[in-house]
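In structure tokens, one chain follows: the form predicted on its own.
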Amino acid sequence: MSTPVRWGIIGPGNIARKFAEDLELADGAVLQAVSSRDAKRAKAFGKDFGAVSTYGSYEALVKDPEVDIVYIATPHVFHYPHAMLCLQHGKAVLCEKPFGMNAAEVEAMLTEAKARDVFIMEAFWTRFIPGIQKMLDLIQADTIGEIEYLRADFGFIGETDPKKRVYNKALGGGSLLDVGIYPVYLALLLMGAPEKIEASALFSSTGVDTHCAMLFNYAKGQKSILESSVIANTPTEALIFGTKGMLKLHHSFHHTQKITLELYGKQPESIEVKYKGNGYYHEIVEAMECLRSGKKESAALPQRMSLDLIKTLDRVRQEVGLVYAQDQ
């Protein structure tokens, strides 16, 4: 039995439920505490997953000395204040994406974590999905040669109720931060930060972007063609074109379980790569291994990458004119 890691969860919503299901699969993971602004909601969630304690406030959870690390699954705009609350009480943090609403928030979080010598990682599960690691292995083995361009999209039809998260600007709604972050991350993972960004967007009456189209241009001439949408169910695939061939990450590319490798002039090869549980298992294991070994950040998803990601999203938002209250 591995050394137990005692988890707290802030924000017991749908994603937290899937996360808690995967906690049960991780060796040594203990759901120590759950907190919500609604004590009854926290108690119901805790009962479903066998939490040791439940709280009706976030402050009570971060003061619990039995909690080692906190998973933050609240709406986007609350990631920064809730992460800071945890860090200021010496708790390690695994925070849902986007890490913060802008680079200033992320930089403040990372500075606080470093000052307190506490582990922090963005809960970007994509990086730890086995299919994504397989993609990286194929690329690093020069299977498709030098990457020339990437095409990736993520779109779904979002709930249009302006009080709900997707169309609510006060909650950080819109396509870019919600799902556009995935193709942007893939572009960064494969080719680094772009030299130039061109982008345009459609906007709702509530002021959030409903569709965002992006073109990333790189110093060596490569391109990334990226899209996000909350008004269309798009293929949600990624195509990576190299000098020797191409890789297709099948739906949904950000947690793909199927890759097609097609070398030019040869028959396509299908590769199945399954993930465990709901897919969150793999980031849970990474965070726990970091804690057990005393690391303050993940080598696979370093803090520098999360900072580069939010800076790139800031650049896209500047191009399309998408401004949130946190930018003021």
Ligand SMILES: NC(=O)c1ccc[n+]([C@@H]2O[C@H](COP(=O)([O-])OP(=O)(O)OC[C@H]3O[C@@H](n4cnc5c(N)ncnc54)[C@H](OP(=O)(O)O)[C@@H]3O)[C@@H](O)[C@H]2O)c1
Second form
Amino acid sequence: MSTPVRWGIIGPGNIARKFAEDLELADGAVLQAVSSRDAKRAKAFGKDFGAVSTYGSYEALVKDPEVDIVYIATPHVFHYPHAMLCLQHGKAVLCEKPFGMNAAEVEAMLTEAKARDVFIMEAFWTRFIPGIQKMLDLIQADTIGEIEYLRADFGFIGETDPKKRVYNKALGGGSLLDVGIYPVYLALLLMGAPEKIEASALFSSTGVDTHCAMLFNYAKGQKSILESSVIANTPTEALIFGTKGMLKLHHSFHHTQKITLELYGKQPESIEVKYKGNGYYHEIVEAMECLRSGKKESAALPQRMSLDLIKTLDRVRQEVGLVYAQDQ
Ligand SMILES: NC(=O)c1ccc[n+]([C@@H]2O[C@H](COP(=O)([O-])OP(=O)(O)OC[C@H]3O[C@@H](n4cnc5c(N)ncnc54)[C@H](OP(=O)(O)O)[C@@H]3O)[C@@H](O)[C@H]2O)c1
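Moving on from the form predicted on its own, kindly provide the form predicted together with this ligand as a structure.
Full complex below, order starting with the chain above.
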């Protein structure tokens, strides 16, 4: 058995549950502690997943000396304060996406982690999905030639109750930060930061973007055509067009298990690439390997990338006029 890594979870909600299921699959992962604003919720979650300790406050969890790393699974607006709380108590951090509400928050988190010499990584599971690695390998091997453009979308019909996360501006709601972040990340991964961004959005009466259309223009003339939505179940696919052929990342592209490779003039080839558990297993393993080897950041998902990602989201928000309280 590998050296144990003792995890704490802050915010035992929807995603934390899927994450905890995958934690059970990772060799050496121990669910040491769970914390909720409500002690009963922490206890119930802890019972379901066999947590060693449960707490009725996040502050209590970060004071637990038995916790090595904290997974932050609260709504977007709390990522920054909760990451700072963990770092200031010397805890390593795996924080859900978006890493922060804007670049200023992410920069402050990274500065704090560096000053304290503590590991921090955005829980951007897409980077560690085997299908995404396969896509990168195919592109690296020049299979489809030079990339000319990318088309990617992520849309679902979100819960309209303004008390819930998606339509609640005070919780950082809206399509861009919730799901638009995935096509934007894919564009960055494939083509780097765009030179020019054009974007347009629809807004709800609660002030969040319900749909966001983006066009990224690159210095070499390439394009990314991206879309996010919380009002429509869009295909949630990615199509990467190169000079020799194209790759299609099938639904849901950000954790795809099926790729079609079509070289122009040839029969398309279907490639299956499975992931383990709910797909979060792979980011969990990456974080644990970093901790075991004393690394302070992941080489596959460097902090620079998370910073570029939030800076690009800031640029899109500026284009569409989407401002949150954290920007003031
Ligand atoms: N990687 C992925 O695939 C993925 C998927 C879904 C979501 N996410 C990300 O994960 C984060 C959480 O999403 P979720 O859907 O799991 O959220 P959620 O279930 O609505 O909330 C998560 C937990 O946050 C805690 N919380 C703390 N303060 C809160 C407040 N003022 N209002 C509501 N909840 C509060 C609650 O736990 P207690 O009250 O019990 O402490 C709640 O159960 C989001 O930032 C989202 O972007 C990632």
